[in-house]
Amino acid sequence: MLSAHGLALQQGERGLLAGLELAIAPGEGWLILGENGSGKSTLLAALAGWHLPVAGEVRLDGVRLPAVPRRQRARQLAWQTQQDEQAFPQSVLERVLSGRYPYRTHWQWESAADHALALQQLARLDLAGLAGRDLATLSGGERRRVAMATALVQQADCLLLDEPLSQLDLRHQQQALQVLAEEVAGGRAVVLVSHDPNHARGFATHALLLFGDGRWLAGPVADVLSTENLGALYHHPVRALQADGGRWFVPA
C-alpha cells in the first residue's frame, strides 16, 4: 500500500535518516519510536507527502507519491499531526467533519451519512457528548481524541497518527488503542509514532525504530522490541517484565 525506497531525510544540515526501505502493507500496525529529535514527525511527514526527502521516494501503491492527484491521496492516506491547529472558531462537530473534504465537490455540502459518520467516530472515542463545543474549550487530551476521529472520519486505507496518545489518560489511550486494533483487524494499515513500546500491544504487528543519525530498523513487533534494541535507541538500560501473557519494558 505505502512504500519508501531508499528514503533519506535531513533537517538542517542534520542527517535523521539513511537509505530507508519500508513496506506498509493492509491489515499492519506500524509503531514508530525514537527520541525526541530523532525524525519520527518528520518520517511520517514525508510519507504523507509534505516534506521532500533528500533521496530516495515515497510510492503509494506502487505510484510516486507527487503523481498522485491530491484527492486521490486524501481519500488513501490520512495524517494527523502533532499539533492541533485552530485557525478560527469551530466546533468539535465541524472539524470531524472536514475529513470529508476528499468526497465532497466544491460547494457541496455534506450528507446525513457523513453527520452520522462523524458522529460513530465521535462516539468510539467517548466524545459523543461534545459536538457542539468549540473546540477552544476542550482540553488538549480531548482535542487529540477529535483529531484522531477526524483521521478515522475520512475513512482511509492508511492513518498516519503522529503521537495521537499524547495527552490522553490512562483509560482513554486505552480506549484508542483499541480502536485502532478494530481498524487494523478490518484491513486499514494505521502508522502511529509514540514513546511507549508498550503501546505495541495495543494493536501492531510492526516496528520501526529511527536512531536520529540515519540508522534504523523495522521488522515485526517480536523481532524488532527487544532490551537490546530499545536500550540502544534511548541510550538507557531497558528491561523486560512477563505479564498477562506477554512482555512490558520499563526503564532498568
The other form holds:
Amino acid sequence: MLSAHGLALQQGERGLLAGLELAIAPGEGWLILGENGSGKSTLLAALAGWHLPVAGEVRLDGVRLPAVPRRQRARQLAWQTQQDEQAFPQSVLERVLSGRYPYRTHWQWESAADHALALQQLARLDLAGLAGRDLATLSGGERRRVAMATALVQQADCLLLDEPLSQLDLRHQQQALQVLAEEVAGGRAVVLVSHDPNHARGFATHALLLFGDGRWLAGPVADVLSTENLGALYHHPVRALQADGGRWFVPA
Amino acid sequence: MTAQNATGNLALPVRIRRLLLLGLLLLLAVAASLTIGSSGLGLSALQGADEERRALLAVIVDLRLPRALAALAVGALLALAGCLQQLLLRNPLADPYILGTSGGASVGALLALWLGAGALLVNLAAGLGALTSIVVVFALAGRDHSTTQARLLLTGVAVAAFCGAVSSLLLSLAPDGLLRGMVFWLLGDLAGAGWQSAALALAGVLGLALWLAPALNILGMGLQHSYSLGLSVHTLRWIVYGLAALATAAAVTTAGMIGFVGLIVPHALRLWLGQDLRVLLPAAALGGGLVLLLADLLARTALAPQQLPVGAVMGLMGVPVFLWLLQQRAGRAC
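Switching from the form predicted on its own: structure of the form predicted in complex with the partner chain?
All chains and molecules follow, beginning with the one already shown.
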C-alpha cells in the first residue's frame, strides 16, 4: 500500500536516513523506534508527502505520492503530527469532525453520520465526556487522544501516528494500543512512532529501527526487536524479561 | 450566551439567529444614519413645504446615503480583512494593517496629496501603493513554507515599518498648506468617500472567502493537519493573504486609515459565535459595517456642525472595548 524506494532524508545539513526500502501492507502494524533526533518524525512526514526526500520516493499503491490527487490521498493516508497548534477556540468535537473533510462535498454541513462516527471514535478513546470541551482546557495527554481520534475519524487505509502515546497514562496507553490493534486486525495499516519497544506487543507486526546516521533495520517484530539490536539502537544495554508468554524489554 | 447543545458547540440555529439579529441591527443603524444629521433638517420636513422636502431628500440621497454605504462597505472590508489576517497568521489578535498593505496605501496617498492631486488620483495612488506593498511582501516571503510563517509576518511588519518611516518623512517635508489634508487622510474620513469601488471589492472578497470557508476552517487548525486532510495549504494561504490585502487596500483607499474595526469586530464576534468561518465571515461583514456606521454617525453628530474624523472616533470607542475584551480573556492564552 505505502512503500519507500531508496528513500534518503536530510534535516538541514544532517543526513538522517539513506536508501530506505519499505513496503507497508494492509493489516500490518509498524513500530518505528530510534533515539531523539534520529529522524522518526521526519520519516513520518516524508511518508505523508510533506517532507521532501533528498533521494528516492514514496509511493501510494504504486503511484508516486506527489502525483496522487490530494483528496484521494487524504482518504488513504492520515498523518498525525506531534504538535497540535491551537490558535482559535475550538471544541473537541469540532476538531474531530475535521477528519471528515476529505469526504464532504464542498460547502456541506457535517452530517448526522459524521457526528455519529466522531462520537463513536471519541468513545473508543475514553473521550465521550469531553466532546463539548474547548481544546485549550484539555491536558496534554487528552489532546494527544483527541488528535488520534481525529486520525481515526479520517478512516484512511493507513495511519501515520507520531508519538500518540507519549503523554498518555498507563490505562489510556493500553486502551489506545487496543484500538490500534483493532484497526490493524480490521485491515488498516498503522505506522506508529514511539520510544517504548514494548508498545510493539500491543499491535505491531513489524518494526523499523532508525540509527540516526543513515542506517536502518526493518522487518517482522520477531526478527528486528532483539536485545542486541535495541542495545545498539539506544547505545545502552537492554535486557529481555519473559512474562505473560512474551518478552519485555527493559534497560539493563 | 450559553445556548449550547449536548456537544458543546453553539447549535446552528442559534448562530443563524444571531447572524439575523446582526442584520436587523444593521438595518436600524442605516435608518438612523439616514435620518439623523447635522443639517438641522428633521423628518418633520417631510410634512413641510415642497421646497423643504426636496432639500431633505437631497441631503439624504446625495449626502447621507452614499456616506452610509461607504461606511458599511469599508467597515465590512476591514472586519473581513481582520478575520482573514488572523487566520493567516494564526493569531486571534492580528490586525489588517499588520503586513504593510495600509502603509503602502498611505505612502501613495500622501505622495499624491503632496503633488496636489485631486481626490480620484489620491485614491488611485493609495490603491497603487497598497498593491506595491502586496507585491513586495509576496516577492520577499512567497516561498516561506515554514509552519510558523515567521518570515511572512516579519517581512510584512518590516514593510509596514518602512512605509511608516516614509510617511513620517513625507509629512515632515510637506509644506504647511498641505499638511492638514494629509493628516486628515491618515486619520480616516468618510466624507465624500465613493462607495462603489469598496462595495465591489466587498462583494468579491466576501463571495470568494465564503466559498472557501470550509477549507479555511481546516486551515485554521494548522498547516500539517490541513495538508493531511488534502488541502493545498500553500496556495490557500496566499489566496487568504491576497484577499486580506485586497480588502484592506480597498478600505484604506476609500476612507483612509481607520483602525481597530479589523481587530475588534472579528475578535468580539468570535467570542459570541465561535470560530466557524461559515458563520463568522458573514457576521464580520455585518458587524464591521454596523460598527463603522455607528462610529461615523457619532463622528458627524457629536460636535455638529463640526465633523470629526471617523478614524479618531473609532479609536476612542474601540480601544476601551478592546482592552475590556482583553481583560475578559486574561485567564486564557489568546
